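Just one chain is shown here, as structure tokens, and it is the form predicted alone.
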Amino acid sequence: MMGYNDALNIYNQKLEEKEFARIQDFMLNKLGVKLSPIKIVMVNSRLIKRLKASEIYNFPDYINYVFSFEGKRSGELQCMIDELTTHKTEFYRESEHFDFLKNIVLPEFFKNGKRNFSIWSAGSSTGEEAFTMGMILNDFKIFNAGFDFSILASDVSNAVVVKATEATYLEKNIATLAPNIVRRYFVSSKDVKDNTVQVVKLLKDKVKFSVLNLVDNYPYPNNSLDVIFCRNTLIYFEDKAKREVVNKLISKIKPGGYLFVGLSETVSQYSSEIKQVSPSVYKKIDRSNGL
């Protein structure tokens, strides 16, 4: 059992450059994420809680444990990854993209006689993006007979995938949503003091969450997805990894399908297989008809 002095000692620990370099190498080589030298303070701060949780009193011993067989088996390596990856998100974040999906992509898809729409939220964090997709797609389904959809959602962090699967959010997280959207797609907790809501089962059943590292291989066939959202995730990759990820994502999109990236991101320099059609929206070129 950790005593008061042990806990105090942990909070006084400082991550040295040697240990930070090991973390940098792992994040770059295994996840494609580049941690700049100035991030040492952030990493120090975030990993203090892991020292406390694992009851390891200094960074050298903790880092040795994390990268050991036992550290991987116990899940501590995944816990470190969870702490060092960013998970900022919200419902209808960068709403321009959801407007484009609703007003351009879906009508075009349906007009071309297609009915089963597949979309992937790559870097889905705690699920708000995937469930926003679900709300838009289900609204479209209501008014277009024969249309159906499936949603894939993935993140490198096991912790946020677990939270996304639970589909439970604070009431304040949906405060900006239109009342009719809230009524259709959320149910309040039975405990009024809980201040939480849950996504309705109809929508939860449409989203398949998984843990996936975008640097690794993807379990989806080539040319199988109509749309991929990979927004505000590529900014954390170094250039070589970013190029590889972008091209792997494109390979999974059907000709004529779409790739959405964050509003501050551009990816046209990485592939000749796509063309930009709107701010941070790219269409995969259909070589069969030149579109």
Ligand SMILES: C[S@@+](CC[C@H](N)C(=O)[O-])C[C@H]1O[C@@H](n2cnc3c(N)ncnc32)[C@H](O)[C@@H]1O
Given for the second form:
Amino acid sequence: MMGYNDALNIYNQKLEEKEFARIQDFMLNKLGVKLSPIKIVMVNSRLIKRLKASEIYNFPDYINYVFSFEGKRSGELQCMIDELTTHKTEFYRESEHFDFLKNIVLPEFFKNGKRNFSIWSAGSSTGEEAFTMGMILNDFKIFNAGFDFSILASDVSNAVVVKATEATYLEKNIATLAPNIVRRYFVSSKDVKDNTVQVVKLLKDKVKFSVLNLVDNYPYPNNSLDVIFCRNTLIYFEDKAKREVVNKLISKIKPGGYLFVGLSETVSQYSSEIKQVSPSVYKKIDRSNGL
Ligand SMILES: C[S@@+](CC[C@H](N)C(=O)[O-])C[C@H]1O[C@@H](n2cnc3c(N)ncnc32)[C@H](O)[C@@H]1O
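Can I get the form predicted together with the ligand as well, since the one above is the form predicted alone?
First the chain shown before, then all remaining chains and molecules of the complex.
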């Protein structure tokens, strides 16, 4: 059992360069994520929590444990990944992308006689992006008979995937959404003291969440998805990993389908298979008709 003095002492632990280098190597080689030298301060403070939770009093012992067989088996390695990845997200984030989906992609898809639309939120964090897709797609379905859709959503962090699957959010997270969206797609708790809302079952059932590392292989056939959103995820990647992931994502998109990245990101330099059609929106070239 950790005593009072041990617990106090944990907050004074300092991550040394040698241990930080092991974490940098792991994050780069296993996740593609680059941790620059200045991130040592952030890593130090985020991992103090893990030292406390695993009752290990110093960084050298913690690092040996986390990378051991036991560290993997106990789930501590996954907890470290959860801490060291950045999960910031929100409903309708970078809303121009959802406007493009609604006003350009879906009408084009439907006009071409297609009916079953498939989309993937790659790097989905706690699910807000995937459920926003669900709202747009369900609205389109209401006005276009015969249209249907499926949503895949994945993240390398187990903790955020668990949260996304629960689909419970704080009321303040939906405060800026239009009242008619809130009314149709969220249910409030019956307990007035509870400040959370639930995504409606109709949408929850439409999104299939999974834990998936974008550096690994994807369990989807080539040319099988109409659209992939991989936004604000590749910004943390080192260039070589970014290039590889972008090309793997493109291989999963149908010719004529779309890849969306974050508004601050550009990926056209990584592939000649795509052309930019709007800020941070890329269309996979359909070689059969050149579009
Ligand atoms: C900042 S969030 C972006 C969420 C959402 N796409 C958005 O734009 O609001 C980035 C997510 O990428 C995930 N991530 C980081 N490295 C990853 C990897 N190698 N494979 C899959 N997901 C990864 C993180 O866990 C995090 O939840």
